[in-house]
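Listed next as structure tokens is one chain, alone, in the form predicted in complex with the ligand.
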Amino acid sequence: MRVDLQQAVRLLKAGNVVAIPTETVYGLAADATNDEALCQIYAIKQRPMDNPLIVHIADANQVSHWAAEFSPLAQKLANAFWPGPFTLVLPAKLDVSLIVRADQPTVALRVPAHPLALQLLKESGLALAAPSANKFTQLSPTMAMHVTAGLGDNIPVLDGGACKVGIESTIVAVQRDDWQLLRLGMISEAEIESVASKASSMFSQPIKAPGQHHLHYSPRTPMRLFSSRDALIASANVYSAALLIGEGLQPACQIFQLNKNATDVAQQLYDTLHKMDALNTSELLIEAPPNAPEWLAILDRLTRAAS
């Protein structure tokens, strides 16, 4: 069921989950202090337990409330990526809820740049757990039908339009002036690197990234994804659908055509694999992206749904 922002308000300060819009998926959201409410996105989710979620923020003042230690590199990544689709993975301060942080040391904390999303944070005063709002290992949500589609229409929905990112945020622990890479996103290595001026590292006391399983991000249909377009071709028949990056030589099955931009793509893809899923054929055939670092985090993405 679709619910204004002041329903949203309401029904959060009260214990309620509500799917709220980010910028890169649909979140299944809750109270972060409150473990009735987060055990319930668990519940809903059929995640287990001990993979933890990201607490979203108004602003960065607001990272004391929850991390025993801000380092100058970690304010730094926050200065230079949020709003954003960018995850910082800190200690935490000892009073963080063990379920939010599934037991782990450390808690994610992410300011999302939706404006409904900021307005929801603020008029609240709360912090928001909300990892994507759709069964575990299923296709994240974009758009608030998916949310419906996929978890019932019993859940609340915050409808805030198509995302504009389109994937899950780039997730990056630090600790002290060193950084590691736990979940590639839009914003890339790269970037990263730049701003913190110097490459990602070991950390003395290595840390987990729970969750991160190999089969994620999966339509319902069998899916493979093929480096070639001719190799892709050559299995399709007419119980196929095919995603096409690019023009080019095309496969006697129903076609979806991205074009060839990954900011484009990223945006579209779960909406368009949601479609595709939706069509009931026996498999999806899926052409892999080009070889490059913008590509990266799609493909990161794809893999998983194909596994």
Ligand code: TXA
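Alongside the form predicted in complex with the ligand that was just displayed, please also present the structure of the form predicted on its own.
What comes next is one chain alone, with no partners or other molecules.
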């Protein structure tokens, strides 16, 4: 069910969920201060309630509503990467919903770069918890039709077109003057290190964040990841479909081919996997990208999808 901006505002203020566009993936959004609405997110996604949600805010000025501490390092990172595909995990204020933070002492915050998402945040006056708008562990949606295909037509969807980044945000925890990378994304560890002027640390207590489950981002069709094109070709048959990255020899099955450019592959990855999944083949054969810094987030998603 498609809704316009004003309908989305009304639904969210009334305590309903709405699938919204961001530059990363579509999120299943609800008022981050409304526990009943937050419980709807978990129920619709069939997501374990010990898995925290990312709170989307309109600008960095709202961090103080949620975080007990916004250190100079955290501010520096926010200034560098917000709005954008970058999530900060910070010590939470005591009044932040235990549901949104999954009973953790931290809260995850992000300012999205999608113009329609920002307009929604500003016009509604809400902060929105918005994990990916799909069932838990399944493929993330990067187009409105993916949301409807995965969750059904009863879910209101604010259509903002195709997501431009295409995979989930980088997640970084900050404790005072130290930071730790929790989830790979298209903002690389090297970029963060350059802004922070120091390397990532390992905190004494583990920090929970979205996207850490070993099985995640998965199509329904069984999927295998191959480190070489030759190995993929040797495993292919007429009942399989293959995703290739770059030019070269091709297997004897239906193929999908993406340019060997990390930014392009990230943007097109989930849409391509949705199309492959719809074929109802026996198996999806995926060529792994190069093991290079700009490809690490894509490799992470594919590795989890094939677990």
